[in-house]
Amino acid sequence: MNDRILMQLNSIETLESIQIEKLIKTKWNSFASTQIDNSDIDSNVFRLPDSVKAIDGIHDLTSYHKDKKATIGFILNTEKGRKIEVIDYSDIQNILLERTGMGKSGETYLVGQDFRMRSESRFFPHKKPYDITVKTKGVISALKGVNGRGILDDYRGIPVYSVHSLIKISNLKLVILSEIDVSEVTKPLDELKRRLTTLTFVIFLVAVTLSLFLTRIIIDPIKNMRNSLRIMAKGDYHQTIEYKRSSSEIKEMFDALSQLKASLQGAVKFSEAIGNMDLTTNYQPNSANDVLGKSLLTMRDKLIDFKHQEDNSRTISNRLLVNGLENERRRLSRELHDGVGPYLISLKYYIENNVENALEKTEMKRIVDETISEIRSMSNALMPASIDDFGIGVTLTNYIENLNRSTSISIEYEDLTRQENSNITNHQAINLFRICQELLNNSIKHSKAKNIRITLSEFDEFISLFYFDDGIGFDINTVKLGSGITNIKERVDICNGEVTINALPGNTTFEIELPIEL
C-alpha cells in the first residue's frame, strides 16, 4: 500500500513540477524574444543588488522582495540594454492548487534554496510562506541534487507520505514536494482494523456463548449419566434417570443405560430370589453374550442340586432318627410282653395257689391284672404287635375301636388296605399309624370335634390317608404348628410323600399320600 501511495504522488509531483517547468521556460522565451530595452524592476519593492542584475536567467528573487512575497524573476543584459521582468506567481500557485488525487490533507508546494516555503500552505493559509520553515529530510536531500519519496516528518512535524525533487533551470533552484498526511491514509484501514477488531470480538463472544451452550447441551446429560453410573456402582438400581435433551444420540445413549438398568435390576432381583433359597424364579438372559444372567442360572440349578442333596439327606437322617426311635419303642414294648408280662402271670398263680385269706387273695389278684392290663396298654402304645403281624389296617382298626371305648367323640375308620398282598412297607405302616395317632390326640385335645371320619387306601401306586373331624379348625397361615402338625410333616417326608392340610370350621381335612415303595 505504501508504494501504490508514493508511486501516486509521484505522478502528481511530476505532473506538476513538468507544468511549471513548462510554465517557466514559456514565459522566458517569450521574456528573451521580447524586444524591450532598458527595463527595471520597481526599487520600491525589491531590493535587487547589481551583482544579481548582472547574472542573466531566471531567478528567485523572494528574498529580495521587500515584504518577502514569493517572486520569480528574468534578468537579461544585452548591448541594448537590460532586461528585467517578474512573472506572475499565481500560474504557478494555481498549479500547485491542483489537488485531485491529493486527498484531504495532500498539497503540493515549492521551497527556496533558504529553507523557507515558496507557495502558500493549505495548513498555515494566514501566514506568508517565507515565513514558514521547511527543513525536512526530503528538502535538504532534494537540494543536493538526490530526488526521493518515502514517509517522513514534514514542516508541520507530521508523517506523511512525502516525495521529493528539484526544480533547476537557469538560476532558479526549488524544491518541489507532494505530500499527504499518513493518518489519512491508514484512517479507512485503521477503520477497518477497528470494524474487523470489534467483529472479531462479537464472533469470539457469540462462538463461546454457542460452545458453552453446545457444552452443557452435551456435558450436562454425561454429568447426569455419570452420577447415575456412580449410583448404580454403589448397587442402588432403583434411581430415575432423567433425560431432557433432544439430541437423539444423547437420548439413545440414555435409552441404552435405561436398558443396561433394567438388566441389572432384573439380575439383582433374580440374585436376591435365589439368595433367598425361592429357586422357582425364572429369569431369561439378555443375549446368548450374557455371562452374567448365564453365571446366575448356573447358580440357581447347583443352588437346586444342592437343596435336592440337601433334602434327601435331612430325609434320610430323619428316617434313620425316626427308625431308631420306633426301634427302641419296639424293643421297649416286647420287653414289656414277653419279659414283664410273664412274671406277672406267675405272681398270679402264685397268689391263688398259696394265699389263704380269700379276701387278700381277691384283692392281690384284681392289682396284679390291673398291672398286667396297663403293661400291655404301654406295650400296645409303644409298639403295637399287630402291625408286624397283621399290618396296619388291622392295627388301626383295633386301635380306634380301643380308642371308642374312651372318649364320646365317634370315630369312623375304613380300611381299603391290601390284607394279604399289602405293598405297605413297615416303616411306612408306623409313620402312618403314629400320624393316625398324632391327628386323633390332636382333635381329641383341641377341636372339640364330634365327629371324626379315617379312610386307609392302598392302591397299585400310593397309598392314601384321608383324616376328617368336624371341629372348630384353624388358621394355617397364622396358627403356630405345634410339634404334632410339624412331627406329622417331618413323617410324610420321610416317606417321600405329599401332605395337604385343610383347616376349615367344620371341616378339618388332612390328605396324606405316600408312594408305594417297590
The other form holds:
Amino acid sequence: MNDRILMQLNSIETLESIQIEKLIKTKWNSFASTQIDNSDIDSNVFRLPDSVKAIDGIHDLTSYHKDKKATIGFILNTEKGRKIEVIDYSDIQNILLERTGMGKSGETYLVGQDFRMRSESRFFPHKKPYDITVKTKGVISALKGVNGRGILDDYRGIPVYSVHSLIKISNLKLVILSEIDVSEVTKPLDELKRRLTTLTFVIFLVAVTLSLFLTRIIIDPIKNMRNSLRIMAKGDYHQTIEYKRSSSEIKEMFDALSQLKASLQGAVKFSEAIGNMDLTTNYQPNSANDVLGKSLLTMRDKLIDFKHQEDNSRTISNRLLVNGLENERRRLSRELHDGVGPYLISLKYYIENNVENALEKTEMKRIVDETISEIRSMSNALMPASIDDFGIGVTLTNYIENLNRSTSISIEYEDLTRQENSNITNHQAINLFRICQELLNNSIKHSKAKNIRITLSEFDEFISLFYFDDGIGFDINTVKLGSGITNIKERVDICNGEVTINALPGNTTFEIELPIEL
Amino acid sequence: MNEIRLIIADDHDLFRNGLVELLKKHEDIKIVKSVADGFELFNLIKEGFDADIVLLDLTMPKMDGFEVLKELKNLEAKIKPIVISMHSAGNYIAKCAKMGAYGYLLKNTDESELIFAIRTVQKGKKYFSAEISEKMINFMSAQSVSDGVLSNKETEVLGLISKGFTTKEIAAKLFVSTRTIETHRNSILKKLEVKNTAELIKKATEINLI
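Following the display of the form predicted alone, present the structure of the form predicted together with its partner chain.
Below, the chain from earlier opens the complete complex, with every other chain and molecule after it.
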C-alpha cells in the first residue's frame, strides 16, 4: 500500500515540477526575447549584490528580498545592458495549490537551498514561508541530487509519505516535495483496524456468551440426567424431573433414560406386587435380554406353584380337620341316639313296671320322654343318622320339617337330588348339611326374613344348592355373624366348589355349586 | 285265647329286659325269644322257629332292621315285623312301611300303645299311629316322584319356557340359580331329542306336555 501512495505522490510531484519548470522556462524565454530594458528592479525591495547581477540565468532571489518573500528572478547581461526581471510567484503558488488526490493533509511545496520554504505551508498559512525551516532528510537528499521517496518526518516532525526531487534550472535550485501525512493515509486503515478489533471483540463476546449458553443447554440436561441416575441408583424410580429437550441427541438420551426408568419402575412395581403376594399381576419383559424381568417372572411362577401347593395342602388339612370333626360328631350322635337313648327307654320301662303311684309314674315318664326327645334333636343336630342311611336330600327334608315346627318363618325346601344312585358323596353331603344349618341359623337369627327357599339339585356334572331369604340382607364385606359366612366359604372350598353371595335387602341368595366327584 | 308269640330283636340288653318286664304283665303275649341282631333272628327263622310277631329294632350290628325286613319279604315268612326304633323321621317310617313292616313304633311309646299295636298286628292289620302316619305322609308328599319322561322340575321349567320367560326370570321364579335352569333346559332338550327352543315347544305340544 505504501508503494501505491508513494507512486501517486510521485506522479503529483512530477506533474507539478514539470509544470513549474515549464512555467519558468516559458517565462525565461519571453524574458530573454524582450528588448525592453528594465535592468533595475525595485531596489527598495531587493538588495541584489553585484556579484549576483553579473551572473546570467534564473535565480532564487528570496534571500535578497527585504521581506524574504519567495522570489524567482531572471538576470541577463547583454551588450545592450543588463536585464533583470522577477516573475510572478503566485503562478507557481497556484500550481502548488493544486492538491487533487492529496486529501486533507497532502501538500506540495518548494524548499530552497538554504532549507527554507519557498511556498506557502498548508499548515502554517500565516507564517512567512521563509521563516519555516525545512531541513528534512528528503530535502537533504534531494539537494544532493538524489530523488527519493519514503516515509520520513516532515518539517513539523510528523511522519509523512514523502516524494522529493530537485528542480534545477540554470542557477535555480529548488527542492519540490509532495507529502501526505501517514496518519491520514492510515486513518481509514486504523479505522478499519479499530472496527475490526471492535468486531473481533464483539464476536469474541458473543462467542463466549453463546458458548456459555450452549454449554448450559448441553450441560444442564446432562447434570439433570446425572442427578436422575444418582437418585435411581439409590433405588427411587418415582422421581419426576422435567427436562427441556433442546436437541434431538439429548432428547434421545432422555427418552432412553425415561425408558430405562419406566422399565425399572415396571420391574419394581411387579416385584412389589409379587411381594404382596398379588400373583395375578403380569409383567412383559422389555426384551429377550431382560434378565431382571425374566427372573422376576420365574420367581412369580415359583411363588404361584408354592401358593398352589400351600392352598392344596391347606385344603387337604382343612378337609382332614373337618372330616375328623364330623367323624367325632357322628360318633357322639350315634352314642346319644343308640347308646343313651335306649338306656333312657329302659328307664322308662322300669318306671312303667315298678312305680306304683300313678301320678308319679306319669310325671316321671313325661320327664324321660322329654329327655329322649331332647337327645334325639341333639343327635340330629350333631349328625342326622339319615345322612348315612338316606342321603342329604332326605335328611334336609326331615331337618327342615322339624325346623318348620319350631319357627314362625316359612321354610320351603325342594329336594331335586337323585333318590337312587345319587352321586353325592358322604363328605359333600355332610358339608352341604352344615352349610344349610349355618345359612338357616343366620337367617333365623339375623335376617328378619319371613320366607326361606332352598333348592338342592343334583345333575350329572354338579350339585347346586340355592338358598334364598327375603330378609334385610347384609354387607358382605363387613358381615361377621359369628364367622358363619367364613365357615360356609371354607366348607365350599374344601369341596372344591364355588359360592356366589348376593345379599340385598329382601333378596339374599347363596348359589353354591359343588362338582360331582366320580 | 290265642297266645301271641313274640320275638324281640334289639342289641340293647337293658332295653330288651325292660320290654320283657313290661310285656310279662300281659297274659296274651308271650315272649318266646330275644335276640341281639338280625343275624341271630334269621338263624331262628331258618331253624323253623315259630313266632307271630317280631319287635324289630332298626339299628343293630351285623344285620340291621332294613335288611331283616327285606329278607323276611324275600322268604315270605309268616312272622309279622313291627319296627320299634329310636328314629322318628318320616323317611325311616316310609321306608319301613314300603318294605313290609306291619307297624312302626318309637321306642319311647307308651305301654298301652305298644300292647295295642301288637294286638292289632296279630289280627293281621297294620298299625301306624296318627303321629307316625302324619310323619310318613308329610315325608312322602315332599318327595317329588315323577312318572313321566321329564322330572317334575323339568316339566315346570318347560312350562315357563313355553310362556316366554327368560332363563333368569325362570331362575328367580323357581328359586334356583340360572345355571341350574340352563342345566334343566339342556336335559329337557336332550330327553325330548330336540335342538332348540322352537323345536322344543313344537315337540312338547305334540306329546301334550304343555
